[in-house]
Every structure is written in C-alpha cells, then in structure tokens.
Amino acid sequence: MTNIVNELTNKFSNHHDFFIEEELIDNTIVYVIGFTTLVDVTKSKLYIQQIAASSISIKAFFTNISNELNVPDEQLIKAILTGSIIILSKDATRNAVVEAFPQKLGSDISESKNESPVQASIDAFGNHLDINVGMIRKRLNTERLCLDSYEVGQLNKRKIYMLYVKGRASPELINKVEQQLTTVQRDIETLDDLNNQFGHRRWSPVSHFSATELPIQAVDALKNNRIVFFLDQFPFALIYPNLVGDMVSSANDRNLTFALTVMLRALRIIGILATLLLPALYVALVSVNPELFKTDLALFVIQSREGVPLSAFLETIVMVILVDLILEGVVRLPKSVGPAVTMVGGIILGQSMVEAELVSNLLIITITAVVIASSAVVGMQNSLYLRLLKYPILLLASVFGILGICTGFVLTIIYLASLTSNEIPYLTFRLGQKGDET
C-alpha cells in the first residue's frame, strides 16, 4: 500500500465502518476509500466501473470521473468524512474525489415520537444501525469520531456500535466498556439485559443508559466526553453513563436565550422536587402535622376533606396508584383509545370520585399537579424512576409526617449517590475531558 492508504488506515483505525476496496482499471490497481454509513457502495462501484469502461486510459478515467484531481491529503481526509469517496492509484500519483451515491439515510428517518424538541430538527434514530451512525457523522464530521462493532449473544447474535469522540471520552472507561462487550456471555434481547451487562442494577429503577431518539442529542454527549451506543433494530441513543443532570438539561435548550435555558431547567428542578415531595406533604400537613397551617388554611383543608372516610394516606395512596395506572394505560393503548382512557380517567372518575366524597378536592389538585411535574423532566424513563421513588416517602411521611418526608428525600439522594457506572458516580453532572486532544 502507499503511504497515504497507510496514513488513511492509521488514522480510521477505530472506524469499523471504513472501507478501502481495491478495483482493477485498465490493468491499473487503484484503491476505492470511504465510510459505508455514509456511501451506498454497491452503488457507487457501479458508477465506477462504468466510468472505467468508457475511458481508454487510466489517465481518461482519473479525468473523466471527478473534476477534483490530485488534492493535497489534508483534502482527502476532509472529503471521507463528509460523504464523499476517494480513488488512489496503487502508485500514488494520482488521487481523485468522488460524489458518491450516498446511503439513503432518510428513508428510514422519521419523526420524534418520544421527545419533542423546540425550534430544531425532529429527524429521529430508527432502526437501521448504519442509518443511524450516518446520522451523526453528517452532524459531526471529524476524524476523531471513532466507532466500534461488535457482536454479541449466542442464540441471537445482535451488533451493537460504539461510538465515541478521541481525545475527548476517557480511554479508561473505554477500555473497560470494551472488556465488557466482549464478555457478553448471554443473549441481549432488552435494554435490561445490556444494563445488567454493564453493572448488577436488577432492582434498581436508575438505568446505566440515557436514551434519546434525537441526534442531536447524542451528539452533545458525544462532544461532553461521553460513549453512544446503538444496538440493531433499537431505535434509540444510548447515552452511556447516565448522569443525574441528564434529567434537567437537553442539548435543544441551548437553541433558545440562555435566560429561557436557566428558566427551563429551574423549572425542571422544581418538577422533580414536586414529583417526590407533594404526595407526602399532602399526608404530613393533612394528618401528622396539621398544627403548621395557619388556621384559615387548617379550616380550608378540614371543609376540603369533610365527609371522606378515608384516612390522608389511603385516599393518597389510591390516587396515586390509579393516576400511574392511568398514565401506563394512557401509553399501552393505541392512539385512537388512549385519549378515551384519558377522559375518562381524569376526568369522570375524578369528579366522580370527588362527589362521592372518597376522596378531597385538595388532593385531586396535589395528584394533578404531580403528574404534570413529573412530564417536565427529560426523558420518560427519568419520569418512570422518580414516579416511583416517591412511594417511599410517602410511607415515612404517614408515620413520621415532615420529619419522615427530610428523612426519606436524605436517604433518596444517599441511595442516587451510591449508584455508579464503571465508577463514574451518577450524582456527576459533568464528565471532565480526559482523552487527549491530540
């Protein structure tokens, strides 16, 4: 090889979807070089050939198939990486760039079904694992984006991409998510099984991944120092590791004013703290601690539950058992039906709930405010695991009313600080830079 195909291997070693194809042209070796996630090969080749055919030299055919001949390599580089396919004659004479065909990456893009990005493309990953990869080369196109593949499973071999930024993730956590992947000893079917691969979370409701369906997305925690993972026919990102900010902060917020960006994530903070906090206060003021209201607010909330039968606790905890019923419902059923579930739901069983006096008209505004806080936070698995660790303070609040609440929000924030992924704690809200630039 010469020295330039030498270089170009070097350099894209890390690029497991990098090609270097070698054709024959009038008796001529001449090397063909790109990435298959951004080129349609078979293709483009085609177009090659039948260029060579119609050339009565290799010089004709240099001439004939690109008007970008013998550019310096810096040049070359460039051209790979956005798209483009390179010819070099075996004696490195001569050297060509080529548009070529380029993989049909919108044929399987489609919206944003899970999130909803503001004043930013609503492209979203799908299923195809190329697709996907050329997604985020055409995004961020540098030599330094490395990928990987790999293949795991025995019954069901299914690959898997690892992409990240040289110089920017750290080559320790690299190393070890590497060993990790190559010890696949089961069959990944779930994102449950890959999670158990990276750390035994069974029981735990915080995944090691963040996953998002926006490029975008993947591409700021590209550049943030993280791993993106993507597994065949799943249609999402999986940011790796999981980080607590990644609950208030979105890489589309940065397309707004960075005041409106502070105000969105304060508001997002104040979600998650109402989403843990409001059932349990509710119980606390309602039935342990009652003697903190005012007597005017005392009066309102003892009308408000005149006639309930129910204790404070009971008529919460239904509510908010059958409000998360509702919402799984709400997102099981099919579109034409989800909306009935809603009406029906939220709105007669409510009301009627209320005019049968089980239970008060305070709760049915604290239940409804907690549902819509829990939507503010990014991300529907961020939702799910904090919906749930609400129920545990909720518990220590109907016995130990305020103190029960600070005692079970300090043991929550104790238990998300014992969580790690390959010792990256998840209470991190930034990864430093620990590659190389270089």
Contents of the next structure:
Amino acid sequence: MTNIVNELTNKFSNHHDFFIEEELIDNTIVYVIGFTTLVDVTKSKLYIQQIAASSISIKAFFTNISNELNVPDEQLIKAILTGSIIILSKDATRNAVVEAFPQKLGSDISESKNESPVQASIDAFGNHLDINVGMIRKRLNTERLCLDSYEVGQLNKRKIYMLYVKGRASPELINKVEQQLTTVQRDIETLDDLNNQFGHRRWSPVSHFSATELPIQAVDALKNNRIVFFLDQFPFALIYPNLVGDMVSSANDRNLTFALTVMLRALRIIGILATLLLPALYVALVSVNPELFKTDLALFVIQSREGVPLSAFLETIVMVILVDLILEGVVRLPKSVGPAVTMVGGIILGQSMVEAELVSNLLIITITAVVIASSAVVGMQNSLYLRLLKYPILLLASVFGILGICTGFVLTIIYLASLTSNEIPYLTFRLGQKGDET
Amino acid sequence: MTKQLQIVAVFIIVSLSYGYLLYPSIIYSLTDTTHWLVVLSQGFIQLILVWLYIKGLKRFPQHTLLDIYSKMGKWMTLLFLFPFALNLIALITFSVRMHTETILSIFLPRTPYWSILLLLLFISAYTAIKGFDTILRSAIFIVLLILFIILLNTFSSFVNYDVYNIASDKHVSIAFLLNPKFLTLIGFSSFLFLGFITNDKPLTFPPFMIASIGVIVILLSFIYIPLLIFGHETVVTMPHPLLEATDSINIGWFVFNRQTMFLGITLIGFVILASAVMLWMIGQIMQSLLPKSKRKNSFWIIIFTTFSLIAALLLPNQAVAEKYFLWGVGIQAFFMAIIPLTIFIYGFASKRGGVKHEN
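Can you switch from the form predicted alone and show the form predicted in complex with the partner chain instead?
Next comes the full complex, this chain leading.
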C-alpha cells in the first residue's frame, strides 16, 4: 500500500463508514476511497467500471473520469469529507477526485411550512444550497445575479452563499459583508452565531436577517437592492438587512390588487400597535387612570372587574404569560396533540377563569385581540419580537398609567431607531439603488 | 445617511417643545390685541437667524460648529460654548421639572415627582447616548404621532369656540417690540443643533422656512385656542391657559373624558426628544473642549444627566422652576443671536482671506 492510503486508513480508523476498495483497471490496481454514508457505493462503482470499459489505457481512464487530477493530499481528504470519492493508482502516481453518486440525504422541494402564501407558488426552500440557488435563478434569470460562496467555521466548515444583483445592492455593503464573513473565528451553528458576526445583537430581539421560505420573497428582496444568504442545511433564505417594512409587507401581497394590498398593510400596522399597546392600555385605564374614561364607560369597566381578587397588573401579566405559554406549547407539540392543548387552553382554562372570577371578561377580550393582532404581521420572528416588546410597555403602564404607555412607546421607537446593520438603519423603508447599473 | 427631512423633524420638535406651557402666557402678557402680530414678528426674527446660521455654516462644508469655533481659537470655544452648555443643562433641568409637574397634574396626582423625573431623564439620556442618528430617525415617527394628536386637539376644541372673544383684535399696536420679554421669545425656538450635524450635503434654507411657517401656525393655534374659548381678560389670569382650555372640552361621542390627556402625550414626546438633543449637544461640546481626555460622549451625557436630576429634585416648586426657566430661555435667546452671527461673520471674513484656514 502506498503512503497516502496508509495515512488515510489511520486518519479514518474510527470511521466505520469509511471504505477503501480495490478495482482492477487495465491490469493496474486502483483504490476507490470514500464514505458509504455520503456516497452511493454500488452506483458509483458501476459508473467507474463503465468509464474503465470505454477507456483504452489507465491514463485515458483518469482523464475521462474527472477534471480534478493529481491534487494535493489535503484536498483529497477534504474531498472525501464533502461526499466525493477519490481514486488512487496503486503506485500513487495518479489520483482523481470524482463527483460520485451521492446518498440521497436532502428532501425534495416541498411546500412551505412556516409561511402560507395566498395565491402564489407554494414551493419552499429546502436544505440543499444548490437547489435553493437554482430556485432563485429560475425566477430571476439575469446575468447580473452574482453568487459568492464562503466556507466558515473552525470545526465544521459551513458553506454560506451570498446572492446579490450587481448594480442594485451597494458595493460598499457587499465589501463590508465579505469582510465580516471572511473573518469568522467560530463555528456558525445557528442563526444567532451568524447574527453576532454581523454586529453585536446578543440581547436584541431584532435580527439582522429576515428569514423566509418563499423564493418569491427572496427574489423580491434581491430586486430591492438587498442581499440574500443561504446556509447549507438550513431551509431558509436570509434576507439582509432586515428592515422594519418586512413586518408589514410581503412580496406576495402584490399578487392582489393595489387597494387590497394597502388594506392588508394597514391591518398589519394596526396589529403591531394593538399588540404593543392593548394590554398596557387595559392596565392603565383600569388601575391607574380610570378617570380618563367617560363615566358610564368607567362604570362598565369596573363592573366587569367585580369580584376579581387580582390587581389589574397581576391579572394581565398572568394571562399574557399563559397565552404565550399556550402558543409555545402548540408550536412544539406534534400536530396530533396541538389541537388538544388549544382546546384545553382556550375553552376550558379561559371559560373557567372567567367563571371563577379570576380575570375579567374584558381582559379575555383584550388578550384574544392581542394574540390575533400579533399574528397578523409577516414572519414568525417578527411576531415573536413584538410579543416580547409588549412586556416593558406593560410594566411601565402598571406604574405610570397612560404616561407609562407613552414613554414605553416612545422608548420602543427610539430603541428600534437605534438599531443598524452595517450602518443601514432598521427603520429604513426602502434601500436606495446604490450600485452601478452596468 | 442623514436626511434633511429628519433634521427638519427634529427642528419642529425642538421648536415646539416649550411652546405648550409658557409661550401663550408670555404672549398674553405682551399685548392685549393682535396676538398674531407678536407670533409673526418672533417667527420673522427666528427665520432671519436661521438663514444667517445656515448661510454661515455653508461656508465651512463638512465642518460642525465645534470645528469652526476651534478654528477661531480655543478661548472662543471656552468663551461661547461652555456657557452655552451650562445654559443647556439649566434649560433641561427646569423644563423637565416643569413638564413633570404638568404631567403629574394631568395624569398622576398621587405619584411622587422624582419617579417621573427619573423616567423622563433616563429615556432622554438613553436616546442621547444612542447618538444623533437615532434621534433623527425616531423624530420622524414621533413628529407624525404628535402632529396627529395636535390636530386632534385643535379640531376637538372647535366645539367651545366663541368668535366674539377675539372681536377686539382690530387695534394694531407694536408696543410689544420694546418689551424685553419679547426678546425672550426667541429663546423658545431652538435651531442651534443644526450646527452640530455633519452632513454630506450642506443644509439648505427652504425646508426650514416651510417648517418654520408650520411651527408658527401651530404656535398660533396654541395662542388662539385659549383666546377663542375664554377671551383675553380671563386668559391672562391663568397659569397654563392651553391646559385649561383643553380641559374644558367635552365631546359627547368620544370615549375619553379629558382631552388634556392627549396634550400630556404630546408633552412627553416633546420633552424627551428635545432634552435628548440638548444632552447630545452638551456631550459634543464637552468632548471638543477636552479633546485629550479619553472619555466618551456617553460619559459626559451621564454626568450631566445626573447633575440635572439632582438639581431638578432640589427645586422647591413649580413656580420657581418656571421663573428660572424663563431666565434660561432669556440667556438662550442671547446665544441664539450671538452664535449664528459669529459663524456668519467669521465665514464672511475667512472667505475674504482675513482669517487663515488651519487645514
């Protein structure tokens, strides 16, 4: 056996899926090496034999089978790890990296799970990078669509693709992003790791990216001068930078008529305001500033709270947390159990809480409205961060009443205004076309 | 990324920020009739100053006020800007205290005033530390919110109008021009922050003219809402005519009992952002005064906020706060005249070659 084969055997001695097989081609022994878990061995061997049969010499065989011939040893190891097979001649004078038949590890293009588009294509991104990029290219067939690929991480080299339309996305931004991606010092396991790489947002609920499953959304972002990232084994397109407008508008809206689009967006804005302000308004008007209501309305509110032992703040915070728990529970549970939790949470718990006079009817209405309103925005993560932002306002409202709501709301605006991704503020509505058209 | 629209939004907020509380009373004390003439004259003087200021700043592209003063010499900065910073902190202290008392009287009669002071100053300092870009971006949203509420207030007050209350508004008198209080009015508009912004493109005057006209219209509504409701004789006896005027409004179909609540909301938006702008200016001035110290902008902002908080807590009552605030506004008026003039004259002189550039 040759040196390199020995080395490989030693290196991968702990890997039971590692295989070295000998083949006889033109009276010369060659080694076929790879991982059985990544490569379909039977099909690949058949392919090699077919090529061998049609080649007149061992030299011709190597030229026919691959373009990557006689590569350095480190690259051979890398090729094995990424799912190729390598072919070595016994005297170690020739080697080749062959793109073999891969094991089928990804799923086919499927329907979107997290977003449900109305009147649009239901194709969703999958785990495989190239397929995802292919889906974009199919919809945006211009030579100006550029693709940069990066491999980042220490232990596990993770592939990241960056897509942008040349002439639309600002070259300055692309340069900065490139720098940030090439200086990655750690493994990029999750979106949070990538987020931190793009600037410190450890404690911020607002991400640098908006994730989408829908190709139409990603294409729309590319056309609107933004950058789209794909991570391998991550079935989402990451639109960078994430802007506040992403919460109210989706590309799919525009399949409807303009008037309907405007209506939908107005509804989402109302949803945002309702999520942030309604629970706080309840607490403020019931416990701190009841005198602001007209007398009959104030009496009605007091009446609905008759016999409730909890303070307005406690009542609200208990209900809000309970509802957030139910939402979280329903999401995590298998599809067959989810509806049961919904029923228990919604009907039994809600009904009995009112009948036991633990919370007022008015609060139940408020909370229901808030839950529905928070789901009206586009994107799961946006809905989640709105649900988080309502707590500080609620807290301030319980202490300062209406004043607390105002200061809380102003503080929220100021906080969101302070967020930037590579100097692009989060509160931008549209990115200007920065690049050169040509 | 700074846009002129955002700067104009901050300009509107800062210009209106004190208008609510004391501005109407001063106008009423200046004249019995033709109140609009007072507001217009004040607006005119302000426009001239803004024009001078922008004209002066244009001569130094990519330079802030601080750069220009440091060009003139270290002592000029010390002479003009340090007292200015002290005056700003005094203004913040008195205005926050004054607004706190007003907010307490509108919303929260039983809450201790220190908690509100703490809340308002904390948010202002937080905003100032986040930088001027944050102030600019949030200003647009806050201006939209507040203008909506001001409109709501103005239109809802229609129900109580009595046009005969201003029937005597025929006799034109310009005696107010000689009253020193009139000059104090200039201090109510704050445009000096314009010099602290570095911008790729130089500022242009027309948007500020439009904004100023808008501000004057809103100020006129502040003056005339109480006048139309109560009449001049009643209004001069009131400490806060606008508050009382809105408190008198009662609309049958509306869910809320007190329109003053909306007034309170606007007050909060104004005071937070205006104080943030001033705190940020103080931070910038301190940094340019002590360029060698490695303290960051935020250090000075925190120090001055703490100072302001303690001073505001020590003020015995609202009347004292108002008195000192008016003094502060008077001094502010002096800076509003002197800073644009020095910049303009220096710009003029350096263009003639009278002053050497230290580039």
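Positions refer to the first chain, counted from 1. The term rigid core refers to the maximal set of C-alpha atoms that superpose within 1.5 Å between the two forms. Bear in mind the structure is a predicted one, so any value in this text is a computation, not a measurement.
Core-superposed comparison between these two forms: the Cα of residue 12 travels 2 Å or more.
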